[in-house]
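Single chain ahead, by itself, as C-alpha cells, in the form predicted alone.
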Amino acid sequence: MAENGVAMQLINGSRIVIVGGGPAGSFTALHLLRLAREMHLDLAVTILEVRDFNRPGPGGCNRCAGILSSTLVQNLKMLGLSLPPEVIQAELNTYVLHLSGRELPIRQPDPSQRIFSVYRGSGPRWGDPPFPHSFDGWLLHQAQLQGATVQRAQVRAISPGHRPIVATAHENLQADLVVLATGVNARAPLDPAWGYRPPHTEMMAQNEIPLPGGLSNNRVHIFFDYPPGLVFGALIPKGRYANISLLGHKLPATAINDFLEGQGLFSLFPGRVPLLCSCRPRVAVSPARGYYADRLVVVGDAAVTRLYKDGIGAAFQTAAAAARTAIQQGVSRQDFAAGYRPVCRRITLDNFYGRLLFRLWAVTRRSPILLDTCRQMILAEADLPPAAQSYTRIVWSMFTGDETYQRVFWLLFRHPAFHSLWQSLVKTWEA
C-alpha cells in the first residue's frame, strides 16, 4: 500500500500508459476514465497500439473467430456503449452440431439473449471491398472519445522503477500506472525483473472463405473428429465471408484442408476453396504467473481468459477489476493482491469446471448411447418455453460461452435426465 511511507494512490494528473489497443486495453481505458470521473480524478490515460485495426488481414487483426455472448453484449451498456449495426456481422441464432454423419440443431433457448458475429480488423487479406467494420477499432475509438490518447507505437521495453519506464522506439514514458494487454500472441515486453510468467497457450488454425451458398448467415457449425487432435472446428458465419475456426492439440501446418476435406466441406463450393486469410493464432489455457506488481497490471488473455470461449467477455472482468481496484484501492502489489487477484483466480476456477465439461462431451461423443440419449432430450425440448429447455441450454452454453463453466456443470448435475442417463448407460456394461 505503499511506498517510501508514500502511499501508491491515483491522483490528478497521474499518467496511466496501456500497452496494446485490443479490447483489454480499450475496456481498462474505458473502465478507468468513467470511475475516475465518478471520483472527480482527472488521470491522462495513454494506449499504445502498433496496428491498424481498419486494415484488412494479419496486420490490422487480434486472430480470434469474434463471437460476442450475450453477457459481453449485455456489459457493453454498463459503459454506456452499444454495438453499432455496421461492426455487427451476423446475428447467431442456432448452433448446428455435426455429429457421426448427422446434425443436432442447437437453437437459442432465449432469443433475447443475442449473440453476434463480428470481425476484429477489416476482414480477410483477400477480401473483396467494402471492407467490414472491425471490432477492435470501433471500442479503441470509444475509448478516445472518452479521453484517452492513442499513439501508434511499438512497445520495446518496459522497466521497472518507482516510476516504471515504457520504451517505445521513438521516446521513454514514465507512467504511475503500466497495464498490459497485449494478448499471448505477441512478446510482452516485460522486463525480467517483474517476474511475469505469461501463461501455457495451445495453436489455433483459423481461415476466412466466401459463404458457401445455401448455408445460413446466422448458423454456426461445429464439427469434431478430424483432423486428428480436434477438440472442436467452427464454420462462422461474418456477413459475405465465414471463418474457419480450429482448436486442438499439435494441429498439423495442414490443417485447414485436412479439415475441409475430412468434414465433407469441399462440396460446398464447385472448384477449389478460396482460401482468404490465413493465420495461426495461440489461445491461453492457464493463468500468467506474477501478472501484477507495484504499479503494474496485466489485464485480457495475457493474464487469465476463458478456456476455449469468450475471450473477449473476459477481457472485461479483468479490464473493470483492475481500473476499479487502481481508482479505488491504490496500485501497489498489495492493492492489486487484494482486488484483482479474486477475480482471476475465479476464472481459472471456472476453467477447471470448463475442462470437466469437455471431458464429458468427449465421452458422450464416443457412445453411441450416450450420444443418442442428449439428441433425444434437445429434440424433446424444442417446441418448451425458453425456461424449460434446460438440456438445450446446457450445450448452447458450453459452445457459445453464454453462461459461466461451473453455472453450466452443475445444471447439468442436477438435470434429472443425468442421472437417469448415467444409470442406463451402466447397466448396458453391466450386462
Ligand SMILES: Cc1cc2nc3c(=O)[nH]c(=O)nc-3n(C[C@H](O)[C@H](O)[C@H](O)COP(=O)(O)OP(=O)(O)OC[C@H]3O[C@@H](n4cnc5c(N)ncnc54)[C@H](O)[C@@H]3O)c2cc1C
Second form
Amino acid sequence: MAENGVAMQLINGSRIVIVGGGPAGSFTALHLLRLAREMHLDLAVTILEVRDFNRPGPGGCNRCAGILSSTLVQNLKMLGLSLPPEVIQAELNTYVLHLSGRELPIRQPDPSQRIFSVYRGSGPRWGDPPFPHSFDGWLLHQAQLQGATVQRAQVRAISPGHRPIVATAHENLQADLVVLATGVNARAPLDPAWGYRPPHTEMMAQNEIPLPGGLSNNRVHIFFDYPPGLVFGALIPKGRYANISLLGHKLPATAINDFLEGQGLFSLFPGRVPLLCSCRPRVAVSPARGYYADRLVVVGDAAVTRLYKDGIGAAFQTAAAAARTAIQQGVSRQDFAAGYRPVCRRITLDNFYGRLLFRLWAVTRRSPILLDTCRQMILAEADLPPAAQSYTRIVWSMFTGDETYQRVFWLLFRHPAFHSLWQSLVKTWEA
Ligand SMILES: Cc1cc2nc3c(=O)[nH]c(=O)nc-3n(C[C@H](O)[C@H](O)[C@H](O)COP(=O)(O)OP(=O)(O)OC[C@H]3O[C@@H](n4cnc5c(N)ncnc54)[C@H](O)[C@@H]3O)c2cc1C
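Can you now output the form predicted in complex with the named molecule? The one shown was the form predicted alone.
Time for the whole complex; same chain goes first.
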C-alpha cells in the first residue's frame, strides 16, 4: 500500500507497460482501460509484443489447439466484444471419443453454450492463401482500439526500482506498473531480484493437416492410449484444416507420426499425410511462484492456467483480477496478495480436481465394465432435454473445459449412477 509513506496507486497519467500481447496481455489492457474509464482515470497503457500475428506458421502463432470455451465467449461480452465471423474457423458441437476401437459421440448438451475453434496466428506454415484471421491479432487490435499503444518489440530485461524499467533493444521505459504476460514458451525477462519462479511445464506436440474429406467441420475427435504418455490427442476442425494436438507426459519427438500411425489415421489420406505445421509448445502444469511484487503483476500462463483446458479462459480470469486489483486497490505487493492471489489460488485448487478427474477417466478407460456403463449412460441420455443430460454434461465439460473441474467433480460424485456403478464394480471384484 505504501512506498516510503506514499500510497502505491495508479493516478491520472500513470504508465502501465504490458510485456506480451497474447490473450493475457490484451485482456489485461482491455480490463484496465475499461475500469479506468469507469473511474475517470487517464492511464497510458503500452503493450510490447514481439510476434507478428499476421504471419502464418509458428513464428506468428502462440501455438495451441485454439478452442474457445463458451464461458470465454460469454466473458468477451463483458469487455463489449464479440468474435467476428472471420476469426471463427468452426463451431464445435460434438466430441467423438475413440474408445477401444469404438466411437462414442458426446453431443453438446446445451446448444446455447457455443464453442468455437480459432487460429492463434494466420494458419499453418505450409497452408494456402487466403490465410485465416488470427484470434490473438484481433484481440490485440481491440486493445489498440480501446486506447492501448502497441509496439512490436522484444523485451530484454525488467529491472525493479522505485519505478521499474522495461528495456528493449531501442529504449528503456519507466513504468508505474509492469504486467508480465509472456506465457511459458519464452523466457520471462525478469531480473532475478523480483523473486519470480516460472511454472513447471511439459512439452506437447502439434501439427496441422488439410481437413480430411468425410470429416465434419463440427466434430472434435479425441483419442487415447497411443503413443505412450498420451493423456489425450485431439483432431480439431478449423475450416479448411484440422489441428492435431497431443497432450501428455514426456511425449517423444516422433509423437505425431506415432499417433497418426497408431490410431489408424494415415488411412484418412490416400498417399502421404500432408503435415503442414509442426510445433512442440510447452504447457504449464503448476502455478508460478513470486508472481506479484510492488509494481509488478504476472498474468496468464506465466502465473497460473487451467490444467490442459481453457488456458485462454484462465488468461481472461487472471487479467480481470489483476486489472481490478490495480485500479480499485493499488499496485503494491500487499494489494496483489489481497486482491489477485485468491483468484490464482482458486485456479490452482480447481486443477487439483482436474487431476482427480483425469485419473478417474484413465481408470474408467482401462475397465471394460466401467467403460461400457459409461457408454450406456451417455447413449441413454441422447434424447433427453439438455437439463436431464447430466452424465453427458460431465464428460462434455471435462473435455471442453466449459465448467470448472471442481463443479464437474461434484456433479459426478453426486450422480446416483456413479454410486450404483461403483457398487456393481466392487461386487464384480469380490465375486
Ligand atoms: C498443445 C496446446 C494446446 C492448447 N489448446 C488450448 C485450447 O484449445 N484452448 C485454450 O483456451 N487454451 C489452449 N492452450 C493453452 C493456451 O495456449 C494458453 O493458455 C494461452 O496461450 C495463454 O495465454 P498467454 O497470453 O498467457 O500466453 P501466450 O499465448 O504464450 O502469449 C505470450 C505472448 O508474449 C509474447 N512474448 C513473450 N516474450 C516476450 C518478450 N520478451 N517481449 C515481448 N513479447 C514477448 C509472445 O510472443 C506471446 O505473444 C493450449 C496449449 C498447448 C501447449
